[in-house]
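Just one chain is shown here, as C-alpha coordinates, and it is the form predicted on its own.
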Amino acid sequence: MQITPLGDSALIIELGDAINESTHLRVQAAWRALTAEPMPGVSEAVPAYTTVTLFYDPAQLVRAGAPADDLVSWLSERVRERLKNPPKSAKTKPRTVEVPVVYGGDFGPDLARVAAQAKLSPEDVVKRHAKVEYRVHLIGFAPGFPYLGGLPKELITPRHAKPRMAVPAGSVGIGGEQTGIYPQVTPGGWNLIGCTPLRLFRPEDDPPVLLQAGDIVKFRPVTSEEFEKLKESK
(Lines of atoms letter the chains of each structure in order from A and count residues from 1; the text may use other names and numbers.)
(Lines give C-alpha, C1' and ligand atoms only; values in the text may rest on other atoms or scores of the structure.)
Protein backbone atom coordinates (compact mmCIF):
# COMPACT_ATOMS: atom_id res chain seq x y z
CA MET A 1 0.00 0.00 0.00
CA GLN A 2 1.24 3.47 -0.90
CA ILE A 3 -0.22 6.79 0.21
CA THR A 4 0.62 9.91 -1.80
CA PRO A 5 -0.78 13.46 -1.77
CA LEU A 6 -3.11 14.68 -4.49
CA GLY A 7 -2.92 18.47 -4.46
CA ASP A 8 -3.29 20.06 -1.03
CA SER A 9 -6.56 18.48 0.09
CA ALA A 10 -6.55 14.80 -0.91
CA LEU A 11 -4.61 11.58 -0.52
CA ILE A 12 -4.45 8.68 -2.96
CA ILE A 13 -4.24 5.26 -1.32
CA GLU A 14 -2.85 2.77 -3.83
CA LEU A 15 -3.84 -0.84 -3.15
CA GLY A 16 -2.73 -2.55 -6.34
CA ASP A 17 -1.41 -2.02 -9.84
CA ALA A 18 -3.81 -4.16 -11.89
CA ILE A 19 -7.56 -4.42 -12.38
CA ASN A 20 -8.46 -7.79 -10.90
CA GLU A 21 -10.60 -9.43 -8.24
CA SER A 22 -8.01 -9.38 -5.44
CA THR A 23 -7.25 -5.68 -5.92
CA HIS A 24 -10.96 -4.89 -6.06
CA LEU A 25 -11.54 -6.67 -2.74
CA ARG A 26 -8.67 -4.74 -1.12
CA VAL A 27 -10.06 -1.46 -2.43
CA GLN A 28 -13.52 -2.27 -1.11
CA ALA A 29 -12.22 -3.36 2.29
CA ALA A 30 -10.22 -0.13 2.61
CA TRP A 31 -13.12 2.03 1.45
CA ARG A 32 -15.53 0.42 3.94
CA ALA A 33 -13.01 0.79 6.76
CA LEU A 34 -12.45 4.47 5.99
CA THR A 35 -16.15 5.30 5.72
CA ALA A 36 -17.64 3.07 8.45
CA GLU A 37 -16.93 5.78 11.03
CA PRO A 38 -16.08 9.49 10.52
CA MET A 39 -12.44 10.52 10.39
CA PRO A 40 -11.47 14.04 11.55
CA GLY A 41 -11.35 16.46 8.63
CA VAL A 42 -12.18 13.85 5.98
CA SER A 43 -15.11 14.78 3.75
CA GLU A 44 -15.21 11.90 1.25
CA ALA A 45 -13.59 8.62 0.26
CA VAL A 46 -13.88 7.62 -3.41
CA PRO A 47 -13.05 4.06 -4.53
CA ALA A 48 -11.70 3.36 -8.01
CA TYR A 49 -10.09 0.38 -9.78
CA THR A 50 -6.91 0.21 -7.69
CA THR A 51 -7.14 3.20 -5.35
CA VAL A 52 -9.20 5.01 -2.76
CA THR A 53 -8.96 8.81 -2.86
CA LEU A 54 -9.48 10.54 0.46
CA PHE A 55 -10.58 14.19 0.37
CA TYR A 56 -10.01 16.37 3.43
CA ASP A 57 -10.32 19.92 4.74
CA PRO A 58 -6.86 21.18 5.84
CA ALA A 59 -8.33 23.63 8.36
CA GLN A 60 -10.33 20.88 10.03
CA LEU A 61 -7.26 18.66 10.23
CA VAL A 62 -5.36 21.42 12.04
CA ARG A 63 -8.25 21.85 14.48
CA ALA A 64 -8.13 18.07 15.07
CA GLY A 65 -4.47 18.32 16.09
CA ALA A 66 -2.55 17.90 12.83
CA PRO A 67 0.63 19.99 12.46
CA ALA A 68 -0.01 22.66 9.83
CA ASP A 69 3.30 21.94 8.12
CA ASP A 70 2.82 18.15 7.86
CA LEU A 71 -0.84 17.33 7.26
CA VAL A 72 -0.05 14.47 4.89
CA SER A 73 2.03 12.46 7.36
CA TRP A 74 -0.46 13.06 10.17
CA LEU A 75 -3.45 11.90 8.13
CA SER A 76 -1.52 9.05 6.48
CA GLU A 77 -0.71 7.63 9.90
CA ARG A 78 -4.39 7.69 10.88
CA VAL A 79 -5.33 6.03 7.62
CA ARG A 80 -2.87 3.21 8.29
CA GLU A 81 -4.21 2.82 11.82
CA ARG A 82 -7.78 2.66 10.56
CA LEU A 83 -6.96 0.08 7.91
CA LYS A 84 -5.03 -2.02 10.42
CA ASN A 85 -7.92 -1.96 12.90
CA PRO A 86 -11.14 -1.35 10.93
CA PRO A 87 -14.43 -0.76 12.77
CA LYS A 88 -16.67 -3.81 13.14
CA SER A 89 -19.31 -2.03 11.09
CA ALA A 90 -16.93 -2.09 8.09
CA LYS A 91 -17.31 -5.86 7.77
CA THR A 92 -20.52 -5.81 5.78
CA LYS A 93 -21.39 -8.14 2.91
CA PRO A 94 -21.85 -6.63 -0.55
CA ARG A 95 -25.35 -6.29 -1.96
CA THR A 96 -26.50 -8.46 -4.83
CA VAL A 97 -28.67 -6.61 -7.34
CA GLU A 98 -30.59 -8.40 -10.10
CA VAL A 99 -30.83 -6.46 -13.34
CA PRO A 100 -33.45 -7.60 -15.89
CA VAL A 101 -32.26 -7.22 -19.48
CA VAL A 102 -33.88 -7.72 -22.86
CA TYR A 103 -31.09 -8.74 -25.22
CA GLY A 104 -30.69 -8.15 -28.96
CA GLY A 105 -32.93 -6.56 -31.57
CA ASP A 106 -33.48 -2.82 -31.26
CA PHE A 107 -32.53 -3.12 -27.58
CA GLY A 108 -29.09 -4.56 -28.39
CA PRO A 109 -28.03 -3.60 -31.91
CA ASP A 110 -24.43 -4.77 -31.39
CA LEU A 111 -25.22 -8.28 -30.16
CA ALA A 112 -24.37 -9.76 -33.57
CA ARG A 113 -21.05 -7.86 -33.62
CA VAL A 114 -20.08 -9.25 -30.21
CA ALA A 115 -21.14 -12.74 -31.34
CA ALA A 116 -19.00 -12.50 -34.48
CA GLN A 117 -16.00 -11.27 -32.46
CA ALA A 118 -16.40 -14.21 -30.05
CA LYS A 119 -17.22 -16.74 -32.80
CA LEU A 120 -20.40 -17.62 -30.95
CA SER A 121 -24.10 -17.45 -31.71
CA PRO A 122 -26.03 -14.47 -30.31
CA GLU A 123 -27.88 -16.91 -28.03
CA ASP A 124 -24.59 -18.18 -26.59
CA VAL A 125 -23.42 -14.62 -25.99
CA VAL A 126 -26.58 -13.93 -23.98
CA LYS A 127 -26.17 -17.14 -21.96
CA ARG A 128 -22.55 -16.39 -21.13
CA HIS A 129 -23.16 -12.72 -20.35
CA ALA A 130 -26.04 -13.52 -18.00
CA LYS A 131 -24.44 -16.58 -16.38
CA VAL A 132 -21.73 -14.88 -14.33
CA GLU A 133 -21.77 -12.43 -11.43
CA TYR A 134 -20.22 -9.00 -11.88
CA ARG A 135 -18.72 -6.62 -9.33
CA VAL A 136 -19.22 -2.88 -9.52
CA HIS A 137 -15.63 -1.61 -9.59
CA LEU A 138 -16.60 2.04 -9.64
CA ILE A 139 -19.25 4.56 -10.63
CA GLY A 140 -18.11 7.10 -13.22
CA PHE A 141 -18.38 8.65 -16.68
CA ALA A 142 -22.00 9.68 -16.00
CA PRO A 143 -24.05 9.73 -12.74
CA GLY A 144 -24.86 6.13 -11.88
CA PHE A 145 -22.80 4.47 -14.66
CA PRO A 146 -21.35 1.22 -13.24
CA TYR A 147 -18.09 -0.22 -14.52
CA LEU A 148 -18.57 -3.96 -14.03
CA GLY A 149 -15.73 -6.44 -13.76
CA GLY A 150 -16.10 -10.15 -14.43
CA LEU A 151 -16.92 -10.25 -18.14
CA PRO A 152 -16.13 -13.69 -19.62
CA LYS A 153 -12.91 -13.43 -21.63
CA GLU A 154 -14.52 -14.72 -24.81
CA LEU A 155 -16.92 -11.75 -24.82
CA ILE A 156 -14.18 -9.08 -24.76
CA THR A 157 -14.98 -6.75 -27.67
CA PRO A 158 -13.23 -3.49 -28.67
CA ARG A 159 -15.19 -0.27 -28.40
CA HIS A 160 -16.52 1.31 -31.57
CA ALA A 161 -14.00 3.54 -33.33
CA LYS A 162 -16.77 6.10 -33.80
CA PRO A 163 -19.05 6.46 -30.75
CA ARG A 164 -22.79 6.89 -31.06
CA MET A 165 -24.00 10.40 -30.33
CA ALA A 166 -26.94 9.15 -28.25
CA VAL A 167 -27.07 5.81 -26.42
CA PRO A 168 -30.53 5.07 -24.93
CA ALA A 169 -30.88 5.07 -21.15
CA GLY A 170 -30.69 1.57 -19.71
CA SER A 171 -28.49 0.22 -22.50
CA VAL A 172 -26.21 -2.63 -21.45
CA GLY A 173 -22.89 -2.52 -23.26
CA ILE A 174 -19.50 -4.19 -23.55
CA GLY A 175 -16.40 -2.04 -23.80
CA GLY A 176 -13.18 -4.02 -23.97
CA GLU A 177 -12.91 -6.21 -20.85
CA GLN A 178 -15.85 -4.65 -19.03
CA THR A 179 -19.59 -4.42 -19.22
CA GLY A 180 -21.70 -1.50 -18.05
CA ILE A 181 -25.11 0.15 -18.08
CA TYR A 182 -25.86 3.63 -19.44
CA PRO A 183 -28.04 5.44 -16.86
CA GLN A 184 -28.99 8.37 -19.11
CA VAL A 185 -29.01 9.21 -22.80
CA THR A 186 -25.37 10.03 -23.50
CA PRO A 187 -22.79 9.57 -26.26
CA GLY A 188 -20.98 6.25 -26.00
CA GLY A 189 -18.80 3.82 -27.89
CA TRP A 190 -19.53 0.55 -26.12
CA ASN A 191 -21.15 -2.39 -27.91
CA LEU A 192 -24.85 -2.41 -27.03
CA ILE A 193 -26.19 -5.91 -26.43
CA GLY A 194 -29.37 -5.22 -24.46
CA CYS A 195 -31.36 -2.82 -22.31
CA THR A 196 -32.77 -2.78 -18.79
CA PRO A 197 -35.93 -0.99 -17.62
CA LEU A 198 -34.29 -0.14 -14.29
CA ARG A 199 -33.49 3.51 -13.57
CA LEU A 200 -29.88 3.67 -12.43
CA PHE A 201 -29.88 7.41 -11.75
CA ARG A 202 -32.67 8.66 -9.49
CA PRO A 203 -32.01 12.27 -8.48
CA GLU A 204 -35.09 12.27 -6.25
CA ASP A 205 -33.68 9.46 -4.08
CA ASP A 206 -30.94 9.31 -1.45
CA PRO A 207 -28.56 7.96 -2.61
CA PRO A 208 -29.44 9.03 -6.16
CA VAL A 209 -27.79 6.01 -7.83
CA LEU A 210 -29.09 2.45 -7.83
CA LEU A 211 -25.69 0.73 -7.79
CA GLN A 212 -22.71 1.38 -5.56
CA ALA A 213 -19.06 0.36 -5.82
CA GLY A 214 -18.71 -3.14 -4.37
CA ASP A 215 -22.20 -4.33 -5.32
CA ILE A 216 -22.62 -7.65 -7.10
CA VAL A 217 -24.74 -7.53 -10.27
CA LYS A 218 -26.55 -10.45 -11.85
CA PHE A 219 -28.23 -9.99 -15.24
CA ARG A 220 -31.55 -11.76 -15.88
CA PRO A 221 -32.74 -12.14 -19.49
CA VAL A 222 -36.35 -11.03 -20.05
CA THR A 223 -38.63 -10.74 -23.07
CA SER A 224 -39.57 -7.44 -24.67
CA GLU A 225 -43.06 -7.84 -23.16
CA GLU A 226 -41.61 -8.25 -19.68
CA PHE A 227 -39.37 -5.25 -20.34
CA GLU A 228 -42.36 -3.03 -21.09
CA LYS A 229 -44.28 -4.22 -18.03
CA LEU A 230 -41.28 -3.65 -15.76
CA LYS A 231 -40.69 -0.22 -17.27
CA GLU A 232 -44.30 0.79 -16.65
CA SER A 233 -44.06 -0.32 -13.00
CA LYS A 234 -40.95 1.79 -12.26
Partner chain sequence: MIRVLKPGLLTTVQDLGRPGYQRFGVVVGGALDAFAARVANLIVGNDDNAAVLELAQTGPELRFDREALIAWNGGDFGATFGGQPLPRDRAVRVAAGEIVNFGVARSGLRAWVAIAGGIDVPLVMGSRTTYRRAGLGGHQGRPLIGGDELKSFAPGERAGALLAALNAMGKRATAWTVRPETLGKPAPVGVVRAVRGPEWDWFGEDAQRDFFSADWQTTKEADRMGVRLQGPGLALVKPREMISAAVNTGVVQVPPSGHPIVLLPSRQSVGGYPRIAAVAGVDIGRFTQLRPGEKVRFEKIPLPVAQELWLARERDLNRVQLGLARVTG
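The form predicted together with its partner chain is what I want next, because the block you gave corresponds to the form predicted on its own; please supply it.
Since only the chain itself is given, any partners or molecules it might have are not part of what comes next.
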Protein backbone atom coordinates (compact mmCIF):
# COMPACT_ATOMS: atom_id res chain seq x y z
CA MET A 1 0.00 0.00 0.00
CA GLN A 2 1.32 3.39 -1.01
CA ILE A 3 0.18 6.79 0.26
CA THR A 4 0.83 9.80 -1.98
CA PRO A 5 -0.17 13.45 -1.56
CA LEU A 6 -2.54 14.95 -4.13
CA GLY A 7 -1.86 18.65 -3.71
CA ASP A 8 -2.00 20.22 -0.25
CA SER A 9 -5.43 18.97 0.82
CA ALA A 10 -5.80 15.38 -0.37
CA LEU A 11 -4.05 12.04 0.04
CA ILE A 12 -4.20 9.04 -2.32
CA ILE A 13 -4.16 5.57 -0.79
CA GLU A 14 -3.19 3.05 -3.45
CA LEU A 15 -4.46 -0.48 -2.94
CA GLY A 16 -3.48 -2.06 -6.24
CA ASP A 17 -2.18 -1.30 -9.70
CA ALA A 18 -4.69 -3.04 -11.96
CA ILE A 19 -8.47 -3.04 -12.38
CA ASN A 20 -9.72 -6.35 -11.03
CA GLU A 21 -12.02 -7.93 -8.51
CA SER A 22 -9.48 -8.41 -5.73
CA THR A 23 -8.27 -4.81 -5.92
CA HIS A 24 -11.89 -3.69 -5.94
CA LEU A 25 -12.61 -5.63 -2.76
CA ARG A 26 -9.51 -4.15 -1.07
CA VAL A 27 -10.63 -0.63 -2.07
CA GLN A 28 -14.11 -1.25 -0.69
CA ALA A 29 -12.74 -2.67 2.57
CA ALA A 30 -10.36 0.29 2.97
CA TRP A 31 -13.13 2.77 2.23
CA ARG A 32 -15.34 1.14 4.87
CA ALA A 33 -12.53 1.19 7.43
CA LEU A 34 -11.78 4.87 6.74
CA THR A 35 -15.40 6.01 6.92
CA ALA A 36 -16.93 3.74 9.60
CA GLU A 37 -15.95 6.41 12.10
CA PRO A 38 -15.08 9.99 11.11
CA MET A 39 -11.39 10.90 10.95
CA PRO A 40 -10.64 14.37 12.36
CA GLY A 41 -10.05 16.94 9.61
CA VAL A 42 -11.05 14.55 6.81
CA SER A 43 -14.08 15.75 4.87
CA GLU A 44 -14.52 13.00 2.33
CA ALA A 45 -13.17 9.61 1.18
CA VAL A 46 -13.59 8.84 -2.52
CA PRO A 47 -13.08 5.27 -3.75
CA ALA A 48 -12.03 4.58 -7.36
CA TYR A 49 -10.68 1.51 -9.23
CA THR A 50 -7.47 1.10 -7.25
CA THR A 51 -7.46 4.00 -4.81
CA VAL A 52 -9.23 5.72 -1.99
CA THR A 53 -8.60 9.48 -1.91
CA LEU A 54 -9.00 11.39 1.35
CA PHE A 55 -9.84 15.09 1.24
CA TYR A 56 -8.77 17.11 4.28
CA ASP A 57 -8.52 20.63 5.61
CA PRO A 58 -4.96 21.44 6.80
CA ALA A 59 -6.24 23.84 9.48
CA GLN A 60 -8.55 21.19 10.91
CA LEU A 61 -5.74 18.62 10.96
CA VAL A 62 -3.67 21.02 13.09
CA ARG A 63 -6.65 21.50 15.41
CA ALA A 64 -6.84 17.69 15.68
CA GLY A 65 -3.23 17.60 16.88
CA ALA A 66 -1.15 17.24 13.71
CA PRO A 67 2.25 18.97 13.68
CA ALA A 68 1.96 22.00 11.35
CA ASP A 69 5.15 21.13 9.47
CA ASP A 70 4.32 17.50 8.74
CA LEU A 71 0.62 17.03 8.15
CA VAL A 72 1.07 14.31 5.56
CA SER A 73 3.07 11.92 7.76
CA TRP A 74 0.66 12.47 10.62
CA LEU A 75 -2.41 11.71 8.52
CA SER A 76 -0.69 8.77 6.75
CA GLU A 77 0.10 7.28 10.13
CA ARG A 78 -3.56 7.57 11.14
CA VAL A 79 -4.62 5.92 7.87
CA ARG A 80 -2.25 2.99 8.40
CA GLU A 81 -3.47 2.52 11.97
CA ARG A 82 -7.07 2.64 10.84
CA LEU A 83 -6.52 0.07 8.10
CA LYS A 84 -4.65 -2.22 10.46
CA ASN A 85 -7.38 -2.06 13.10
CA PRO A 86 -10.58 -1.23 11.26
CA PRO A 87 -13.54 -0.25 13.43
CA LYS A 88 -16.17 -2.96 13.62
CA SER A 89 -18.64 -2.20 10.87
CA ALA A 90 -21.44 -4.33 9.61
CA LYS A 91 -19.77 -5.89 6.58
CA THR A 92 -22.63 -5.55 4.17
CA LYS A 93 -23.24 -8.18 1.54
CA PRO A 94 -23.12 -6.71 -1.95
CA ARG A 95 -26.54 -5.74 -3.23
CA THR A 96 -27.69 -7.19 -6.53
CA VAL A 97 -29.64 -4.71 -8.63
CA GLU A 98 -31.62 -5.80 -11.65
CA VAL A 99 -31.63 -3.25 -14.46
CA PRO A 100 -34.29 -3.68 -17.17
CA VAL A 101 -33.02 -2.77 -20.65
CA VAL A 102 -34.55 -2.51 -24.11
CA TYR A 103 -31.77 -3.60 -26.45
CA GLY A 104 -31.29 -2.44 -30.04
CA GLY A 105 -33.41 -0.31 -32.34
CA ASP A 106 -33.63 3.36 -31.42
CA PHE A 107 -32.83 2.37 -27.83
CA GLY A 108 -29.44 0.92 -28.81
CA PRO A 109 -28.31 2.31 -32.18
CA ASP A 110 -24.84 0.69 -31.92
CA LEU A 111 -26.01 -2.88 -31.25
CA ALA A 112 -25.31 -3.83 -34.88
CA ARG A 113 -21.82 -2.30 -34.70
CA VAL A 114 -20.96 -4.28 -31.55
CA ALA A 115 -22.41 -7.44 -33.17
CA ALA A 116 -20.38 -6.92 -36.36
CA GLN A 117 -17.04 -6.58 -34.57
CA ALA A 118 -17.87 -9.55 -32.29
CA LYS A 119 -18.94 -11.60 -35.35
CA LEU A 120 -22.16 -12.42 -33.54
CA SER A 121 -25.83 -11.85 -34.24
CA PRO A 122 -27.40 -8.89 -32.35
CA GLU A 123 -29.51 -11.46 -30.45
CA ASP A 124 -26.35 -13.23 -29.28
CA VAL A 125 -24.80 -9.94 -28.16
CA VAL A 126 -27.89 -9.25 -26.04
CA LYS A 127 -27.84 -12.77 -24.61
CA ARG A 128 -24.19 -12.50 -23.65
CA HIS A 129 -24.47 -8.96 -22.29
CA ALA A 130 -27.46 -9.86 -20.12
CA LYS A 131 -26.15 -13.23 -18.95
CA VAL A 132 -23.26 -12.13 -16.73
CA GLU A 133 -23.11 -10.27 -13.44
CA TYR A 134 -21.29 -6.95 -13.39
CA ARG A 135 -19.55 -5.26 -10.51
CA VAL A 136 -19.91 -1.51 -9.99
CA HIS A 137 -16.25 -0.50 -9.72
CA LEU A 138 -16.89 3.18 -9.31
CA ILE A 139 -19.36 5.98 -9.88
CA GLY A 140 -17.96 8.92 -11.80
CA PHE A 141 -17.94 10.94 -15.03
CA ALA A 142 -21.46 12.19 -14.26
CA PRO A 143 -23.70 11.94 -11.18
CA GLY A 144 -24.77 8.32 -10.78
CA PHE A 145 -22.75 7.01 -13.77
CA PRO A 146 -21.57 3.45 -12.94
CA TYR A 147 -18.38 2.00 -14.42
CA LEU A 148 -19.11 -1.73 -14.57
CA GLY A 149 -16.50 -4.49 -14.59
CA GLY A 150 -17.15 -7.93 -16.05
CA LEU A 151 -17.93 -7.33 -19.72
CA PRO A 152 -17.52 -10.59 -21.73
CA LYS A 153 -14.28 -10.27 -23.75
CA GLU A 154 -15.95 -10.83 -27.11
CA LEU A 155 -18.10 -7.73 -26.60
CA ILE A 156 -15.13 -5.36 -26.16
CA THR A 157 -15.71 -2.62 -28.75
CA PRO A 158 -13.62 0.53 -29.25
CA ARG A 159 -15.25 3.88 -28.51
CA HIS A 160 -16.51 6.08 -31.32
CA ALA A 161 -13.75 8.31 -32.70
CA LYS A 162 -16.21 11.19 -32.55
CA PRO A 163 -18.39 11.25 -29.43
CA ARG A 164 -22.12 11.87 -29.76
CA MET A 165 -23.16 15.33 -28.64
CA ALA A 166 -26.17 14.03 -26.73
CA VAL A 167 -26.52 10.47 -25.45
CA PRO A 168 -30.10 9.84 -24.22
CA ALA A 169 -30.56 9.33 -20.48
CA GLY A 170 -30.63 5.65 -19.52
CA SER A 171 -28.43 4.52 -22.43
CA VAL A 172 -26.36 1.40 -21.80
CA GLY A 173 -22.99 1.69 -23.49
CA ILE A 174 -19.81 -0.24 -24.19
CA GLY A 175 -16.55 1.73 -24.23
CA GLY A 176 -13.56 -0.54 -24.80
CA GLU A 177 -13.70 -3.15 -22.05
CA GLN A 178 -16.04 -1.12 -19.90
CA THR A 179 -19.78 -1.03 -19.83
CA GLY A 180 -21.92 1.54 -18.09
CA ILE A 181 -25.17 3.49 -18.05
CA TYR A 182 -25.59 7.21 -18.82
CA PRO A 183 -27.81 8.74 -16.09
CA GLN A 184 -28.37 12.07 -17.87
CA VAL A 185 -28.26 13.41 -21.38
CA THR A 186 -24.52 14.08 -21.87
CA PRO A 187 -22.00 13.92 -24.67
CA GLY A 188 -20.49 10.43 -24.86
CA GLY A 189 -18.36 8.21 -27.06
CA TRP A 190 -19.45 4.73 -26.00
CA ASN A 191 -21.37 2.27 -28.19
CA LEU A 192 -25.03 2.40 -27.21
CA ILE A 193 -26.66 -1.02 -27.19
CA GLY A 194 -29.79 -0.39 -25.15
CA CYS A 195 -31.63 1.84 -22.73
CA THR A 196 -33.05 1.45 -19.22
CA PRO A 197 -36.17 3.22 -17.95
CA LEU A 198 -34.68 3.48 -14.44
CA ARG A 199 -33.35 6.76 -13.05
CA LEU A 200 -29.77 6.38 -11.89
CA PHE A 201 -29.39 9.81 -10.28
CA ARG A 202 -32.04 10.65 -7.67
CA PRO A 203 -31.04 13.88 -5.96
CA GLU A 204 -34.16 13.76 -3.77
CA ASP A 205 -33.08 10.42 -2.23
CA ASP A 206 -30.34 9.52 0.24
CA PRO A 207 -28.10 8.15 -1.20
CA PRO A 208 -28.89 10.11 -4.37
CA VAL A 209 -28.05 7.22 -6.70
CA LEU A 210 -29.53 3.90 -7.81
CA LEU A 211 -26.14 2.15 -7.95
CA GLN A 212 -23.13 2.39 -5.67
CA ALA A 213 -19.57 1.10 -5.88
CA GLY A 214 -19.58 -2.55 -4.78
CA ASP A 215 -23.07 -3.35 -6.09
CA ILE A 216 -23.70 -6.21 -8.50
CA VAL A 217 -25.71 -5.41 -11.61
CA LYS A 218 -27.74 -7.80 -13.78
CA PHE A 219 -29.36 -6.61 -16.97
CA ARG A 220 -32.81 -7.95 -17.87
CA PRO A 221 -33.93 -7.57 -21.50
CA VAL A 222 -37.41 -6.04 -21.73
CA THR A 223 -39.73 -4.95 -24.54
CA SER A 224 -40.39 -1.33 -25.43
CA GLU A 225 -43.92 -1.73 -23.98
CA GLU A 226 -42.44 -2.80 -20.67
CA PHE A 227 -39.95 0.10 -20.92
CA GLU A 228 -42.82 2.58 -21.09
CA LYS A 229 -44.55 0.92 -18.13
CA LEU A 230 -41.37 0.96 -16.01
CA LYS A 231 -40.35 4.47 -16.97
CA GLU A 232 -39.99 6.57 -13.86
CA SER A 233 -41.19 10.12 -13.94
CA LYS A 234 -38.88 12.67 -12.40
